[in-house]
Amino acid sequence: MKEIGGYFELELSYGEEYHKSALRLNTGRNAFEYILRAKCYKKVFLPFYTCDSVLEPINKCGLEYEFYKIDNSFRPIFDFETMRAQEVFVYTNYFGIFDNNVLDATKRARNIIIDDAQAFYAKPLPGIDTFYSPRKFFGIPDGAYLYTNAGIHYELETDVSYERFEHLLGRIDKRGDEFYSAFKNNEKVLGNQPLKKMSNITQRMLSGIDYKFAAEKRKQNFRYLHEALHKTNQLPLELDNSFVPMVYPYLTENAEELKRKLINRKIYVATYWPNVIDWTKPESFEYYLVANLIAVPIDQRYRVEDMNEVINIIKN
């Protein structure tokens, strides 16, 4: 029975959600799980150069996986011809602005799985299994969104969110780093979760986003900075008005410096992934990438006059 009456609710505006025809999980770790349980798959093809989380729902269905390196444009080393009717293929969409790389990877891959957690605002490709960490883009504390024409035999709970908001509102009253460790703590609480819709509460929150004026500010901030750092970025980065960047990914040598530079003064710049460092060479790209790739912030919450902070520290 409906409850009507009695005290309020956190208010949330009503409103549509960007990807509302896709499935609501939990986690996008989940969503990569619930397509390989529903496409049956045995054998998972994955980058070198990708977070550590993706083993888990690999290891939770008892598959086999194999890695594959990148070149510098960040397409695959890969030959598809060997792939099997049971085998998949995982391409990540780094930074939301491999788009390109995504279409050729479908052409080409027997079976693909497209990893956009870091690219929220690309559209999926008709009939290409895809999913989506709307978390890394906006202030949520999880779910996940998957695009997928097979499903499961069975009916799945819906998640509940309501005790992961600690480091969501404590920002909001105080410091980020003030409730830093709360943030790791959530991270550490979405690993291992079963497989469960998207909590209601999460929904609310995708459902209130002014995501046009989110995607805007995202482009325009990465635009700005690349006029300011295009000659000293070693990634060939190629602008077009469609792609809605998660960060701005500036590749330089001897970055170890000019990261602590930046966090010193509170810009704080995330390292992708420091779980690479174990699985790869020192020689390889990948390992480059994790020593030396800064991954700016550029989200809807930042002004040109944060940009020119940023530029004034990585040129000075």
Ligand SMILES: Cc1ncc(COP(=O)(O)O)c(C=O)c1O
Contents of the next structure:
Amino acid sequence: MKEIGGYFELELSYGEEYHKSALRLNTGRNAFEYILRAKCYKKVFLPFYTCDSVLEPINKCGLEYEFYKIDNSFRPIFDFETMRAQEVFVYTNYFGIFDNNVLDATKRARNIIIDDAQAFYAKPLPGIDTFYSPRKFFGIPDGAYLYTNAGIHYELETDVSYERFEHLLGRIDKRGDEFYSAFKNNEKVLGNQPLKKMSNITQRMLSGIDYKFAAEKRKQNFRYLHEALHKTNQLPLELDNSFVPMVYPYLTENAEELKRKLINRKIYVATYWPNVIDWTKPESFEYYLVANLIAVPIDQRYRVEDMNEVINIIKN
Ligand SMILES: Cc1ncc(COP(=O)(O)O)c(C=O)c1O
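Next, report the structure of the form predicted together with this ligand; the form predicted alone has already been given.
First the chain shown before, then all remaining chains and molecules of the complex.
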């Protein structure tokens, strides 16, 4: 029975989700698990350069897996001819700027899953299993979107996330550094969760976002940084106006000191992904990326003045 009247719930905007026709699930890794189960895959080919959370569903389903390398344009180095029927190839749209590599891989792999955790705005290609982790782009506690034609034959519970808001609320009232441990704790809590539907509150929050504004800001900030830094950035980035990036990837030798300077100035740059150090050899491109790629924040919270602060530190 619908409740009518009484006290108000948290007031959120009434709008539309960006991925209206996708399945709504609780985490990106669980969206990945959904496809693995629905398609009954037996073996997964994964990039070395990825987040270790993607191993969680593979291990949960007891599947075999093998890593592949990428070249310095983030293209897979892989012999697609060797793939068999129940094997699947996973490609990650790194930083949300490699749609071309996605397209190319989908043409070559007999079975493929696109990991768009870093590419919220990238539309799925027709018939291609694609998942998203929207909290990498927006202030929400959890959630995932999935496009697939396959289904699993049991009812999923709906996730409940009202207890996962401490870091999101705290950062508005106070400061990000005071709630960093609460953020880390939430990330930990999201590990090993059962596959569920997205919570009502996460869906409501995702219905109230100004997606156009956020996309424009991200693109503007990215272009602004690239204009200033492309000469020293070791990554040859090709920009397309349709891409909406997650971060600006700046690759430089000896990034350790620069990272320290940025973090001292409270410019928080994430490391993608520390686990890769344990999986690869020091002479590999992937290892070099973990050590030397600076993921500069360019999101909807920031303006040109903020980008100038970053540029000044990098250029000095
Ligand atoms: C590339 C990539 N794929 C998948 C995931 C998993 O997403 P989630 O944390 O929502 O499970 C992450 C992050 O954790 C990621 O960085």
